[in-house]
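Form predicted alone, single chain, as structure tokens, below.
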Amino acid sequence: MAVRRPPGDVTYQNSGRVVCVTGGSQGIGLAIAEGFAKSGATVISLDCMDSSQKNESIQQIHCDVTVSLGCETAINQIVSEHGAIDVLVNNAAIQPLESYHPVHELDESVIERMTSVNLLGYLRMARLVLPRMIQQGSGVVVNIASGQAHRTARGVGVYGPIKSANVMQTRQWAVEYARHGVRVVSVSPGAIDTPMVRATLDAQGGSEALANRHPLGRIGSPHEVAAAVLWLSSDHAAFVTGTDLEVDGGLGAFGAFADPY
């Protein structure tokens, strides 16, 4: 299937924006930071892994984001040094091979560092960059969800509820601070061509059948996700708040990941 792809150059203008996207140092994160540094941002990536690809635009700060004093450390030092935060991406995020099981089957270490990461991460940097958006009157926060949390699969019964949860974050934060200049707004991806998902789909045999299942014929890029996170964060979506946005070549409109029963 012959599917036009946009031009890997869209970029917007955020020259004089201070961006803090977590989990930025592969996949996803690391698209959503050079999109953001390409078009003039200060971008921090906050990670507790190092990045396979470096990138001289983008700081990085050693943070984990299941540390709460780890968190307020990272944050205090962006705001020294940058005097502000203009658009946080709570990107951090896993779904170990391990967790790939009917809950019942699961050890409970695995559930809890899912939530500590997955969920309790958005929590913790948003607690603390929230106070100073309000502080500015104006600010984005952007929740990265997942498909998952719109349908789900078998396998997936701490990472979907889990998703589901970020978008209702979303929804709440956006209702709570509208009022002070800050939108809140998710996305939410599919089927996307990252390190996470390589690793998946390599130990469940291969990507051909979940790109045939897309209607678009593939699977995405991490690019295409930023380019979402980059038009939602703009002044051109300034009357969106508490929207998720599904990234997902289609595969939502199926009504399902899992194969019929």
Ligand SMILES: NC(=O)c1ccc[n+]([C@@H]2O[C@H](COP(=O)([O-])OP(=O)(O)OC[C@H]3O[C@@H](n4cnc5c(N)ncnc54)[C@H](O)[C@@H]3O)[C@@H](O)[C@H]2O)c1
Contents of the next structure:
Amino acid sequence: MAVRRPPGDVTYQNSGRVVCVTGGSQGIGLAIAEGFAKSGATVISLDCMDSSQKNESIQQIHCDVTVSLGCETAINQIVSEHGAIDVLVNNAAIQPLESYHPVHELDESVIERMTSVNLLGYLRMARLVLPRMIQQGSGVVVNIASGQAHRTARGVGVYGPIKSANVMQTRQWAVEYARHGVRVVSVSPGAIDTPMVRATLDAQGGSEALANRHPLGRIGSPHEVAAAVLWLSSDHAAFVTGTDLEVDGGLGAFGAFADPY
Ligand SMILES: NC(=O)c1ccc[n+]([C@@H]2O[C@H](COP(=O)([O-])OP(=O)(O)OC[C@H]3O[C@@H](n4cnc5c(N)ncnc54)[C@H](O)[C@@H]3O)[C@@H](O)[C@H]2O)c1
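Got the form predicted alone; could you also share the form predicted together with the ligand?
What follows is the whole complex; the chain from before opens it.
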């Protein structure tokens, strides 16, 4: 099933806004960074890997979200160069191939790495950016969670619970920071065509089966997730906070006994 309309062509007015995206070098993070840049925002990608796709309108700062001091230096650089951070998108996360096992078979170093990137990385960035947003009296934090935050599967016994924690970070922080004019939202994608998913499909196969698990009959594009992030970060969503939006081709609506066709 084809994508009917190339997403990303709905534009928002983001000129004057400073947007920080973690993991913006590829995949969903890159599409989000491109979407904001296209709508006029000043966009900074914080990633531990250089992007293979050079985009002059996206500033890249080398940053590993597991290293507190590096995160602090990067955020200080953004604030001193641009004077504000209006949107933080916590997107950088990992799901390494060696994590697709029952938890008792996992090496503790894999568990610790996933926790440090996927859970603590979101927290590290939020702790650094929220004081700035409180000072500004405005801001939006978007946490990229996952469909696996909401439902079970074999082989995601660490990744899934951490993604659930990303949704709970969203709710808790939304309640805490609403009085400061800061909104906190999250997006839970279904399977999206990114290097992360490609690596798994290359190793495990099942591309068609994965597509068919989504009632819309395909996996999503990174720009379809970006479209949701752009809307949630905009003033069109000014009354939305603490919400998780599933962008998943109907995966979440698909009951265990349902047949999508
Ligand atoms: N692709 C999917 O199907 C899917 C589905 C649900 C949720 N997600 C979530 O979407 C987000 C993006 O996933 P993706 O598929 O684009 O992944 P990806 O692996 O294609 O890209 C992730 C990016 O994060 C960066 N990154 C990883 N560790 C980092 C670190 N320690 N510090 C800084 N940057 C780091 C990588 O270098 C890379 O550029 C993640 O939060 C993921 O959990 C993805």
